[in-house]
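In structure tokens, one chain follows: the form predicted alone.
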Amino acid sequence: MATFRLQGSKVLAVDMSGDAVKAKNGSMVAYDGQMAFKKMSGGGEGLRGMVTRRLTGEQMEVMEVKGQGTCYFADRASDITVLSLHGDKLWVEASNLLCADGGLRTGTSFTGLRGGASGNGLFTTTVEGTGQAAIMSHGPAVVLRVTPQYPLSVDPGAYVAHQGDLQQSFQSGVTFRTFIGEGGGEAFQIRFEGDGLVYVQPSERNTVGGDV
């Protein structure tokens, strides 16, 4: 299995000995040893995945990297977080996924109003199985723990990913004052309940909620 490690905060180093990983297309910045790069259709799920992604609009251009040596990945100087999956599932915005172990399964999941508010569409990417994955954020990602006693509300523009046994719901604070121009700019949040981890970035994307 490939080994993920950080080379600084903005470069991911993946050590491989004949292993394969899936990475964002064009994200290789250097490598040593012998590497082969192959563009994958539809995010690496074959025909079904390709059709699903075209229908949902969840775009993720992916390449398979296979070889022996170390391959380095980065994307627009984004900060990178390496996390491990142990048979569980990660939900992550496609634009925030940099690399995943080749043995992990990728798919799409309906996000409903949360996706619409975050400006990332109505579907998000899922990564499932056992292995490592690397996610990107604008600024160092903060990992926040959610427990049954302590639910968490997150700005859709700052949300990056989550994992664990979490249920999410969409909260709206739109009132009459919002419509007369006295809103506080925090009219929408995602509420997480259950047991798991939520990754947020210290920077907010432009969203519909941010304007009201």
Given for the second form:
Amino acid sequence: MATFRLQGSKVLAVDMSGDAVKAKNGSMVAYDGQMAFKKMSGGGEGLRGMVTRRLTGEQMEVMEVKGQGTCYFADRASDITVLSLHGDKLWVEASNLLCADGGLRTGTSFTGLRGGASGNGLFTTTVEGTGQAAIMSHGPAVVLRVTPQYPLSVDPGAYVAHQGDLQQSFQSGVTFRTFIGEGGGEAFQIRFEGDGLVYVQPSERNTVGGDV
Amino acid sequence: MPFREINSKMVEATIVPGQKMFSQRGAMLAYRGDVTFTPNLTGGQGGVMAMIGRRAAGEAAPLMTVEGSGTVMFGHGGHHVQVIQLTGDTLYVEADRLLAFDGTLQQGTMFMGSQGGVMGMVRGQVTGQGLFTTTLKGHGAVAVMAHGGVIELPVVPGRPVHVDPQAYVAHHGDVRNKLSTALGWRDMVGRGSGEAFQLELSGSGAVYVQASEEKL
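Same protein, different form: I have the form predicted alone, so give me the form predicted together with the partner chain.
Time for the whole complex; same chain goes first.
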């Protein structure tokens, strides 16, 4: 299995010995040893996966990198977080996924209202199995633990990814005040309940909710 | 003259009388003491011939001479600044990435086409950089700019390093570089992985790679 490690906070180094990883198209910045780069049609998972991706708009431009040596990945100076999956599932926007172990399965899932409010699509990418993955954020991401006793509410624009056994619901704080222009700028949140981890970035994307 | 890193985006240089320092014009952020800044029409050192050479090569980044006694802080455009220490070897870097460097370093331009033949010529076109690059040689410090921080990868004989041309910042040492391609028929029909061209650096030295494919 490929080994993921961080070189600084913005460069991911992946040590490979004949195995493969999936990575965002064009994100390789350097490598030593022997590497082969191959574009994966529509993000893998065969023809069916490709068709769903086309339909859902959750287009992941993915390449397969296979080889011997160390490959370095980075994308527009984004901060990178390496995380491990042990048979559980990771939900992440395709644009925030930098690299995933070749043994992990990727798919698409419906996010409901959350997607619309966070400025992302209504669909999100899922990564499932056992292995490492690297996600990107604008500024270093913090990992927040959610337990049944401690639910968490997150600004949709700051949400990056989540993993584990979590239920998400959409919260709205829209009141009469919002409509007369007295809103606090925090009209919408995503609420996570259950057991898992949520990755939050110290920056906010422009969302519909941010203005009201 | 030493550079002191204040944070990842700012360096402070100590200027002592009788020693010069060159910096990119407009990169001074603040200074203490009695320091003068003079625009350098020759774009560095080496006299008129060197100036013409640089102009012709398109490697004429506007420089200024910094002299006097005091400390000067440099930074530019919010870019990450990396200090590289040279101990007699040569640094190859694009002129627009140079923030400031020791005046004792010998400045020159090198025709990249002479390395790697035709592919060397293609390199300039692919990377969006010119066919020429700036060289600095001697003992001293150089501050270079990059987008998103830099990692230093050692180049050792028998283990060449391949770098995305857009992420390449600079290299030093006894290193040969050539453009290598990973072009297959898939790339020709527009379904490439986005990694069609790489710079291959072999020999012994080090290459500096930035965490971004963005040009400065």
